[in-house]
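This document starts with one chain, in the form predicted alone, laid out as structure tokens.
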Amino acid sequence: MTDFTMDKGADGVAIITWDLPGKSMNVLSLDGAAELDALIDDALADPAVKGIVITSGKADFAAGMDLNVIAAMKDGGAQAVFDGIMSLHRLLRKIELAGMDPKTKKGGKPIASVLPGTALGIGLELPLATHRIFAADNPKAKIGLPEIMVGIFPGGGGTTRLVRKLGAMGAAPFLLEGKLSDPARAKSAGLIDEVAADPLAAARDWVLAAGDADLVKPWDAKGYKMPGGEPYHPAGFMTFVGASAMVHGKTLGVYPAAKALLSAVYEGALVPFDTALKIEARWFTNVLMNPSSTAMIRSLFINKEALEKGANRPEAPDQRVRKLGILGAGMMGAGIAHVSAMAGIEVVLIDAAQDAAERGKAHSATLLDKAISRRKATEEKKAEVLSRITATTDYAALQGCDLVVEAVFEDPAVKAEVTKRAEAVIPQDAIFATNTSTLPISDLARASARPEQFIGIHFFSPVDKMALVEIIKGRETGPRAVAKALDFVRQIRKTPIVVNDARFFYANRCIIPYLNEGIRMVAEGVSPTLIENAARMMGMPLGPLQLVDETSIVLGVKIAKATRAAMGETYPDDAVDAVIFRLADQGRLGRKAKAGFYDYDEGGKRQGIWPGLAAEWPQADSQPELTEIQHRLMFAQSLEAVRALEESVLEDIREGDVGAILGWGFAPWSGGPFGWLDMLGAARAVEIADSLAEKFGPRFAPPRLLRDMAEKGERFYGDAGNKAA
């Protein structure tokens, strides 16, 4: 079984086909690279071969590097990583030079690449080393270098080649943002050369007609100048200064990959191409050996993919949804209807009033109109999606639904009423799901005649944009209900986590302490600006005060009142309530009200911290150290995640980390709260938590699980996490 095969045609064109056995998508392994190397040598040495075309035997070209290869290289240390990357550079450079004379740049054999579909990571870096890239006219294909999204950067020559091809400014969206393009846009941007109905035939024709000049890459030609200017060119100088400022402004120095990529680009632009490849390899090694890259790859790629494929799915027959009922056509119900109809599911959208149900359906029309204006959808697609949504007040329309999602007000009585009405109509084997962010599932299930078929499915708002869905098992929820929820979430292309029933479940349980800690600090006289920037400098996308405004202070007040009623004298957040209740009394209800911790203009654009905040809660003359603020914000979340694991609300630390990043943006560079605590080490984490508890109270007391880990020298991604689960 081989990854690459070669067929030498009678016309002199050797077709090398990449077709990884037993896999739906090609990924490059060290063995595969060695096979390709040998085939290239064979073709270049054979006088009967006039040129080479590299293509794929699958619908797509390639998804990137085999992560097992990266893991194996890392196990060997930095030198093994560097040597492995340099061996890949030598292969791609061999393809690029194609046997030409080093001085005259003549006598080489043309090598083209054909992309039948998606080409990502090394799946684009390999084509970039060929002399011409042909792509199929396949609008569903994605072409790009998304490595930055999982904490690394293109280290197979993609960084160096793309910058020399497009210039630093032109390459920036593809390298620093991981932008993906369909073939037409990729050609327009200069990533590829041609889009054709029959790209293999077009590539073969080009190979047979290509001359010496067609083979020489611009950076190998005499007198090459980088597009946009090199670092010490007047124009290039401004580009690199601006790029450095932009990267630091966006990352605040938290994400090592972005800084390393920029360093590789800057240093590489000052030296010859082959030296630049060594610099790229060195910086790639630096990033790959950084714990952040390990954590990001683990959570945002390996674990996320495993959860999406049903890593924790109970044994049950296929539970894909055929017909979905949604109760409540507000923003949440309308959002669920949209993503479901987009996934090809027939939807019945019910509300108490017909005009409300129609508005819920119109939400899909609005989103599709935006997609059409951005050329991401068509009028035909819009008509097709809308035809799947039936907006009505008639519960009889739920007949035949195999899943119903209730998304009405957070009122147990209202939820109980619609549960009974729906269950009177739907099939006996249908699953009923409630969408709630705070109400216990087991309590809501009392209204159901079939509690084993009752489950919580917590969507995050806005539904069309948020990737995470939290599935909550009640005390009596059966395995088929869990399987149904997981299969549904997979259908709508979201990432699920499964948790057990408890107050606030998992995501809200951890995010509320983060918000509360920021509010507490305002009451203590800590500068709001310092609080917000401390959070962002730890990699949180929003500071706690901004996030409170976004989610609404009214919601915070409602949650506080409900929690106080449930907990009684043990309620711990009086200091927080003193702040948010006073803001609410003054009409400062958050962004939607254009007034909260921040001021907003008439369009809702944030203008800065409300000046009146300092009058209500004067800032202390002596401000705390930045690190102390960061520790308070990070430990408020992370310790709660550990408690959730300890109490079996979480059953899998993978779900805890993936859920934290996708659900509320927990410092993605860290891989999630458990990844972050592993970076600190349990002993150091306990030491910091103890000092915080001594100064600020028992909410920072380390959970027993964390203390035990510290004593035994354990890590979450090792025995401790598995034992707790």
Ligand code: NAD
The other form holds:
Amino acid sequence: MTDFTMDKGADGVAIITWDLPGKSMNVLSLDGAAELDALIDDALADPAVKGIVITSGKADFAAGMDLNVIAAMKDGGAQAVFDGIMSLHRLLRKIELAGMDPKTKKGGKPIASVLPGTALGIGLELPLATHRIFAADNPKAKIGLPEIMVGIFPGGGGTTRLVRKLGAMGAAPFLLEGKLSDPARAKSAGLIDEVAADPLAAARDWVLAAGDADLVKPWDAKGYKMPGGEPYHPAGFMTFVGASAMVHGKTLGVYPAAKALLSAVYEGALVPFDTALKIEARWFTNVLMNPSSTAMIRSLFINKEALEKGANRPEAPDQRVRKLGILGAGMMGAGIAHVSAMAGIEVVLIDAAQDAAERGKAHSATLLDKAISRRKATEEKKAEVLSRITATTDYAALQGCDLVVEAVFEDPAVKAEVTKRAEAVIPQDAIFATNTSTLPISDLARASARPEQFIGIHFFSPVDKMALVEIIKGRETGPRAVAKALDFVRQIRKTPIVVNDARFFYANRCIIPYLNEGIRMVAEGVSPTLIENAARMMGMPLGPLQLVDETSIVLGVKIAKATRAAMGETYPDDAVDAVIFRLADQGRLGRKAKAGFYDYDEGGKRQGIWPGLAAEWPQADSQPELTEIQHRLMFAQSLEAVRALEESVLEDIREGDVGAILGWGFAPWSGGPFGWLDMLGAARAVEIADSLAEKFGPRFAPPRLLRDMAEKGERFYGDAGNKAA
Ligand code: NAD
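Output the structure of the form predicted together with nicotinamide-adenine-dinucleotide; the preceding block shows the form predicted alone.
Next comes the full complex, this chain leading.
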């Protein structure tokens, strides 16, 4: 395999082209790095070569390090990781010093990099080691260091170089938030040097004209001072103190990568460049050996991508949607229409009244206007997207739709009626989907003349922001309907999970116990602030009480009533209902009503826990341990996920983990509920669950599956990090 090839031109410029055979995108493997190393040696040693340009044979430069390789590196242990990273540092340092005399800094060969498109992770760290970076004028290109998003940080010198280039403050958004920029913004931020129509020609010209001084990086020059000041400089001191506080405030100490990154930056800033690289490598090794990064890479990258590419798609010909019918232009219908039209799909948006249908279409216009004001869309784009949406009351317009998504009121009778009306018009082979959040798919399918073509496609609100779509198979749903739903989700660039039909499907089934556990604690007299902080310190983006306010207390009341009606005597949540019914009676209906567990100001901004809560449910004198609260909140969700797996609602733990993070924000650092239980180990998890069950009730009793795993010493994920062994 040759990932890199070199062409030495007659003009003395050696062009090294990165072009992974058979792949649409370049990623760096250890073998690839070794190839590049050999080519650099060759070019530096060849007297006929005056300079080097590193470019890509693809539309983009590179997507980063091969994360599968990173995952595998860990198997060799910490020393192997460190050694691997250091060899990468040596290669990049060799490029940076380019054969120059270490004392005089003269005699090196200029090396430029050319980014035809996207350059991420090591795809930017490698260019950062070259002497000048040229990017194509390609507004679609994304340039940046997104490592932090999957629980690691730039460990190929990107951290050390960027901080020395931009200063700690300037580098912070790129390192700490993984901010990506288009070439123009990347240039003004100082990430790259030039944007050109023909970057290869520009790079070649530059290489031929470059002099010795052009090759010396500021940090290798005499008298270098870090922009914004070193940590012991008064200004730098303020930056570092502020950054530590900010990072801790945002992550509450949950994300090891953010902390390690700060340490690498701070410690690195105190020492010479080469020592800083070593420090960066040590912290990177530390983070890589932390189970959190394995879990995050697994769920947020490898498995997420596998699901998006159809890991669980049944065999069926291409089912891409050409014409989509949407029934109900309310909050959900309008959102689905928008994301579909954005993906180039023709949409017929139907509501009972014309003005309701128009309002649904107007939602798309509002979102596009917002995008235009942020310069993320143009008037032409807006016109094009809106022209794809036909807002109407006329079911005949559904003719020729190959998929219909129903999003009318959550009422079986209304849903049955619109199903029949639509099926009378749409082609025989069209698929009909319902976006219900609570009604069993198999029951709704009874209204359909073609139950094998009937399926659940469950979106989350707000549709344009939420990445997860839950696909639900009814008892009679056939494989083509599943393939259709998956192909549709892929078209609109969201992440699918496929589950079987059961009360609340998967995501809502697991989130409800989390919310309920928080509410129960309020009734028990646990401090609401303690509950909320405990959740956030465990990595939940929102505490349970805030989340109830966000999703609305009215909805909670509705769901509670329906569930009680369905379950009868066995209904277990009286204690929860006592709280939310009382809040609802007082008009505290959630954030939209500007009153819930929290108080809100006129603008709807959260102010703090409603003081009246303590009058209704006095706080106990003695408060529980933080860990106990965290265990209750985490086990409430995780045990439910295990039950969903045990009952085959969930067929694949990868979907359980990815769905949990994207669907309801389950502590991302843990990789999801199954990843988290693996970190604890089944035996320890059973032990904790047993003690919670004893103290708080049978809802914490460990499922048989988990108990069996504990007895056999099994894990959910095999060593290879994928499906359960
Ligand atoms: P909504 O009340 O905002 O919208 C429902 C729309 O359906 C209204 O515009 C209504 O006029 C229209 N409608 C009612 N009867 C109709 C008929 N016979 N023909 C055509 N249109 C009709 O409700 P929503 O929040 O958009 O929810 C719609 C569906 O999506 C429900 O099944 C709900 O359970 C589900 N859902 C909602 C959420 C959420 O967060 N709101 C999330 C996932 C799924």
